[in-house]
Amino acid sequence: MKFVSADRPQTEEGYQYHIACKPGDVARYVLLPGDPERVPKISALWDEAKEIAFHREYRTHTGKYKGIPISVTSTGIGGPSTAIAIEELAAIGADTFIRVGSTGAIQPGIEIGDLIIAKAAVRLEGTSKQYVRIEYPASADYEVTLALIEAAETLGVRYHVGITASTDSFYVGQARPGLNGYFPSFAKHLIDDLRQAKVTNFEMEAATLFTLANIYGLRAGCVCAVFANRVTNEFGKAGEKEAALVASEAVKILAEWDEEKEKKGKKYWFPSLRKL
């Protein structure tokens, strides 16, 4: 296989080195879990699906959900691998991304298995800083966020909307003691400071996703199942299927809104568009 250049490792046909996909392999709407094992769990909820590629941490399935073309690609953990996924998926035609992951809640009133829809992210990771200055906001696309809320309401799941904090470290970076009790002073006050600022949760990819999507003119959102409750110090795996269903249903909603915008000649969706 011959690649065009070291600057952009892809073939003349557009085959992307890391994700092992080419134009036509993925839909415009792509769900982004971190874990490759979540990919078949998500696609099993669709009408149909097939595996396109599985290279390194990047596993891709493409199919249809309620008649809408949809894809899912795992990103691995953290910002660096997520950025590669966004770069290469966008290069082959994807333009709308929804992170489907797990998270740790830091505010009271959020239970294990609840969903958190992120409207923005605190950029505590390093990847986004290599793309743009630190003052640049990591904000979710409003249409994707509204579609996620609509989907959660339609499916009747318990959810919250808030600001996530994306980190590069699961342990000390999220105010957990490291090996042998290593716990520097700056980490000890992190949760209290974020809680006072009304940040709802920790995870590791949304800030990179939101930042790159805004830079490149793409759309992105995020829905995560709460596995960790940092208020009560509980941990459990729950809400994974619900998060996947909400994200898939949001794609159906977005496809309907996109069709509606095209018919009405509008660039942005708004609630009274259907009345025009």
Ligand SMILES: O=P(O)(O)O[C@H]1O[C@H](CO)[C@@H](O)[C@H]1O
Contents of the next structure:
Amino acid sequence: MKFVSADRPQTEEGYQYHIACKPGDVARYVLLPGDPERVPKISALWDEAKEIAFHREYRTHTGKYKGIPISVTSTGIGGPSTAIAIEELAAIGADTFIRVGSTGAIQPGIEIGDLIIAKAAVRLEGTSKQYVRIEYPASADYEVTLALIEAAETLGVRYHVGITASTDSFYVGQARPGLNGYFPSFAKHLIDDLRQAKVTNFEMEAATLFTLANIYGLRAGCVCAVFANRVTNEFGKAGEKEAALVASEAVKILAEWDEEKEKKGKKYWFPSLRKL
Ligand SMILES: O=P(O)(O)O[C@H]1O[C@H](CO)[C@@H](O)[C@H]1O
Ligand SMILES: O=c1cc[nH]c(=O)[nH]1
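Please could you give me the other form, the form predicted in complex with the ligand, since above is the form predicted on its own?
Let's see the whole complex now, leading with the same chain.
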């Protein structure tokens, strides 16, 4: 396989080095779970799907959900691999991303299995800092976020909307004691400080996704299933299917809004657009 340059390791036909996909392999709407094992669980919910590639942590299926072309690519854990996925998926035509993750809740009143839709992210990871100054906002796209809320309401699931904190470390970085009880003083206040600032949850990719989407003029949103409750210290794998359904339904809703905007010559969706 001949890659055209070191700057952009892709072949003449645009086959991307890490995700092993080329133009035409993915839809413009791409769901982004961290876990490769979640990819077939998500595409099983669609009308049709096929495996395109599975290279390193990047597993991609493309298919149709309620008639809308849709793809899913796993990002792996953390900002570095997520940034690679976004760079290469965007290079082959993806422009709207929805992270479908799992998360740890730090606010009271959030149950295991609930969903959390992120409207923005605290950039506690390093990847976005290698792209743009720290003051730059890791904010979700309002149309994607609204479509996720619409989908959650339609599906009647328990959900919350909030600011997520994306970290590079799952253990000490999310104020879990490390091996042999290693627990530095600056980690001790992390949850309480973030909780006072109304942060709802921890995960490890949204800040990278939102920052790069904003830099590149792409749309991104995020819905996560609550696996960990850091208030009660419970842990359980629940809500994964609901998060996948909400994200898939949100793509259907976004596709309808995009068609409406196109038909009426509008750049931004707004509630009374449908009455025009
Ligand atoms: O379930 P995923 O999407 O991987 O998301 C969460 O799970 C991993 C940690 O267990 C991190 O990737 C975190 O962001
Ligand atoms: O607590 C959690 C659960 C899932 N993912 C995280 O990053 N943290």
